[in-house]
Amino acid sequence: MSKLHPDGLLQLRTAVEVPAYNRTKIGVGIVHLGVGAFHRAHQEVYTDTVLAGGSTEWGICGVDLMGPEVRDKLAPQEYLYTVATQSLKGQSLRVVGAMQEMLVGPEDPEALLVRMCDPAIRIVSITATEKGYCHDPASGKLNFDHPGIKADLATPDRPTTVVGYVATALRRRRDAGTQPFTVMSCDNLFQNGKIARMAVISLAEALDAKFGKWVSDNVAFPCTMVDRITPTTTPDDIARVEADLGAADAWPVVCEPFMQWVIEDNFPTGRPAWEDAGAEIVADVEPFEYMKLRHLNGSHSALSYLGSLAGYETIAACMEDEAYVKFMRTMMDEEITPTLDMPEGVDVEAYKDSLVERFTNPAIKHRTAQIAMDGSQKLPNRICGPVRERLAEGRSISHLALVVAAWMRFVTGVDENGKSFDVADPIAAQLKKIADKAGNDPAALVKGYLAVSEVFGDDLRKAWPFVDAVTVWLNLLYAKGAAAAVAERYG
C-alpha cells in the first residue's frame, strides 16, 4: 500500500475529497499552537475550504509544543492527512492540505519565534486545552507559581508555554515596528479570548509594564466557540481509513459530521473568509458559548463521570442506558436552559435534540475516560457557573449536584469495585490527599472537596442547599453505584 502523499492524490479512491487548489501557491498567514486532533478536524477543515475558494495567503504553520511525534508522522506526507467523518451511514474521507509546515517548539524555540515574527503571520491561533493558559480557573488570574511561567519570566527569549511564546513574539514585533498578530484561542473555554488576553497581558506586564500596556492597547484577542466531537484516533481507525483511502495515512483524525465555529469579528489585520466555509461571524460570541458550554460540555462531563463509574467506556454506551439519557435531558431542560439568554431565532430545543442524536452516534467512540480528564479545570465553568445562578434565584440544583457528586466519587481514584486508577488532573495529588483523609465518608469527602477553591471558589462550600444535595447524591453513589443511583431517580 502506497503512503499518502501529494504526488498520489489522483490515485486515491474516487469518493475521497482532496484539496481543490495548488498547495505550492499557498503562503503561510497563520501560526497555530497545539496541533491536536481537534484542530486538525476543525480549524484546518474550515481553512482548507477557504483555500479551495481561491485564497492563497492563509496556509497554516502547525506547532507542537510537546514533542515531535505529530510532525514526524505528517512530514513525509507533506502535512497532508485524512479527516474521517463517521456517522450511522458509514465513513466519508477528506484529505486536508491547509497545513503547509510544522515546527516543534522544544526542538528550536528560536525558529518558532522567528516564524511568529514574520510580517506575513497575521493570526496566531491556539488549542492548548485549559492547562495551556497557566491560569487559575476559579480566580481567572495567571498563575505566577506555574513552573512554565516562572521559566518564561526567567528566560523570556526561550519560552516554554503558549503564553510565553505569544508574549515574546509580540514583544519582538513591537520592537521591530511590525504590526501585532491577532491572538485567536480556539480552545473549549468560556470567553477563551478574554482568558488568552488576561494571560498574555499579565505575563507582558510582569516582563515590562510599558510592553504590557502596548499589548493591551494594540493586540486583538477575539473570542470563539468551537464544536466538533473528535475522539482519539485508534489503530483500528487508522486501518479503516487506509482501506477506504487507498493509501496509508500515518495519523488521520476521526470526527462526527456536526461542526460549528462561532467567531467574534475582531481581526484588525485581516482573516480568512471562514464564513464562506460555514463559520458564524458575530459581534458577540457569549450567548453561543453559554449554550454549548453548559448543554454540550456540561452534559459531556456529567456522562463521563457517571459513565466511567458505571463501566461505560464511551458516551455512546452511556446513551444506551435510558436512565442516563433521561437524566441528561432533564438536567438540560430544568436547570441549564433557564440560565441561557439566546438571540432571537436560535432554536435551543433543536440544539438539545441534536446533542442527544450526536451523543448516541455509535461510530464516534468518544471515551468517557478521555472526557473525564482535567475535571478541576472544567467544572468551574461547565457546572459551577449555572449552579451559582440557580442558587441566586432560589431554584433547584439537584441534577447539577449529581454531576458534582459523580466527579467527587470519580476523583477519589478508586472505582466501584475497589480498584485504584490514575486520575488525570492537574491537582490530582491534592485531590487524592483529601480522599485519603476522608476515607469512605461521603460527608467528609464533600467537605474536603468543596474547600478546593480552584474548583469551587470560596462560596459554594457555604451554599447549604448545594452542599446538602451533593452529599445526598454522593451517599447514594457509594451505596448503590452510579448506574443504580441514576436508575433510581431517572429510570
Second form
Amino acid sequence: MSKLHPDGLLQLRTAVEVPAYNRTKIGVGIVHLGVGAFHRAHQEVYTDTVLAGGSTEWGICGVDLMGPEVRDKLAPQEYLYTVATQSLKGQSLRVVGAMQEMLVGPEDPEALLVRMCDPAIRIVSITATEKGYCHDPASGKLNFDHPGIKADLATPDRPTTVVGYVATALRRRRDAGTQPFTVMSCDNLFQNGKIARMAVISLAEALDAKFGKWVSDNVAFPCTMVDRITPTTTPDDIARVEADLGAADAWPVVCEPFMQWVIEDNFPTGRPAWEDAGAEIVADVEPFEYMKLRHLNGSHSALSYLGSLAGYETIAACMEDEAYVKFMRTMMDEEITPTLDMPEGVDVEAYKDSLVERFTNPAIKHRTAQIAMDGSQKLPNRICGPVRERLAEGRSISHLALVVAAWMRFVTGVDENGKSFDVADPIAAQLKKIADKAGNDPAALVKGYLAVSEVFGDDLRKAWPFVDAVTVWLNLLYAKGAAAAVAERYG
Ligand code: CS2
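Let's see the other form, the form predicted together with D-mannonic acid, since the form predicted on its own is already up.
Then the entire complex follows, led off by the chain already shown.
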C-alpha cells in the first residue's frame, strides 16, 4: 500500500475529500501550540475549508511541546492527514491540508520562538488541555510553584510551557516593534481566553512589570467554545482508515460528525473567515461555554467516573445502561440547565437531546479512562461551579454530588474488585496519600479530598448540604458499587 502523500492524492478512493487548493501557495499565519487529535479534528478542519475557499495567508504551523512523535509521523506525508468521521453509516474520510509545517518545542526552542516572532504570524492558538495553563483551577491564578513556570522564569529564552513561549515571543515582538499576535485558547476551560490572558500577564509581570502592562494593553485573548468528540486514535482506526483511503496514513484522527466552534470576535490583527466554514462569531461566548462545559463535559466526567467504576469501557457502553442515561438527563435537567442564562433562540432542550444521541454513537469508542484523566483540573469548571451557584441559592445539588463522590471513589486508585490502578492526574500522588490515610472510610475520604483547595476552593468543604450529599453517595458507592448505586436511584 502506498503512503499518504501530496503526489498521490489523485490515486485515493473517489469518495475521499482532498484539499481543493494549491497547498504550495499557502503562507503560514497561525502557530498552533498542541497538535493533539482534537486540534486536528477541529480547528484544522475549519481552517482547511477557509483555505479551500481561496484564502492564502492562514496556513498553520503545528507545534508539539511534548516530543517528536506526531511530527515524525506526519513529516513524510508533508503534514497531510485524514479525518475519519464515524457514524452508524460507516466512516467518511477527508484529507486535511491546512498544516504546512511542524516544529517540536523541546527539540529547538529557539527555532519555535523565531517562528512565533515572524510578522506573518498573526494568531497563536492553543490546545494544551486544562493543565497546560499552569494555573490553580479553583483560584484561577498562575501557579508560581509549577515546575514549568519556575523554569520559564529562570530561563525565559528557553521556555518549556505554553505560557512561557507566548510570553517570550510577545516580549521579543514588542522589542522588535512587530505587532503582537492574537492569542486564541481552544481548551475546555470556562473563559479560556481570560485564563490564557491571566497566565501570560502574570508571567510577563513577574519577568518585568512594564512588559506585563504592555501585554495587558496590547494583546487580544479572545474566548472560544470548541466542540467535537475525538477519541485517541487506535491501531484499529489506522487499519480501517487505510482500507478505505487507499493509502497508509501514519496518524489519522477519528471523530464524530458533529462539530461546533463559537468564537469571540476579538482579533485586532485579523483572522481567517472561519464563519465561512460554519463557526459562529459572537460578541460574547460565555453562555455557550457554560452550556457546553456544564452539560457535555460535566456529563462526560460524570459518566467517565461512574462508568470506569462499573467496568464500562466507553461512553457508548455507559449509554447502554438506562439508569446511567436517566442519571445524566436528570442531572442536566434539574441541576445544570437552571444555572444557565442563554440568549434567545438557543434551544437548550434540543441541545441536550443531541448530547444523548452523540454519546450513544457506538461508532465512537471514547474511552471512559481517557475522559477520567486530569479530574482535578476538570471538576472545578464542570461540576464545582454549578454546585457553588446552586448552593448560594439554596437549591439541590444531589446529582452533582454523585459526580464528586464517583471521582473520589475513582481517585483512590483501587477499583471495585480491590485491584490497584494508576490514576492519571497532575496531583495523583497527593490524592493517593489522602486515600492511604483515610482507608476505606467514606467520611474520612470526603474530608480529606474536600480539603484539596485547588479542586474545591476553601468554601465547599464547609458547605454542609454538599458535604453530607457527597458522603451519602460515597457510602452507597462503597456498599453497592457504581452500577447498582445508579440503578437504585435512577433505574
Ligand atoms: C472530554 C472532552 O476528555 C474530556 O474531558 O470531556 O475532550 C470532550 O470530548 C470534548 O470537549 C468534546 O468537544
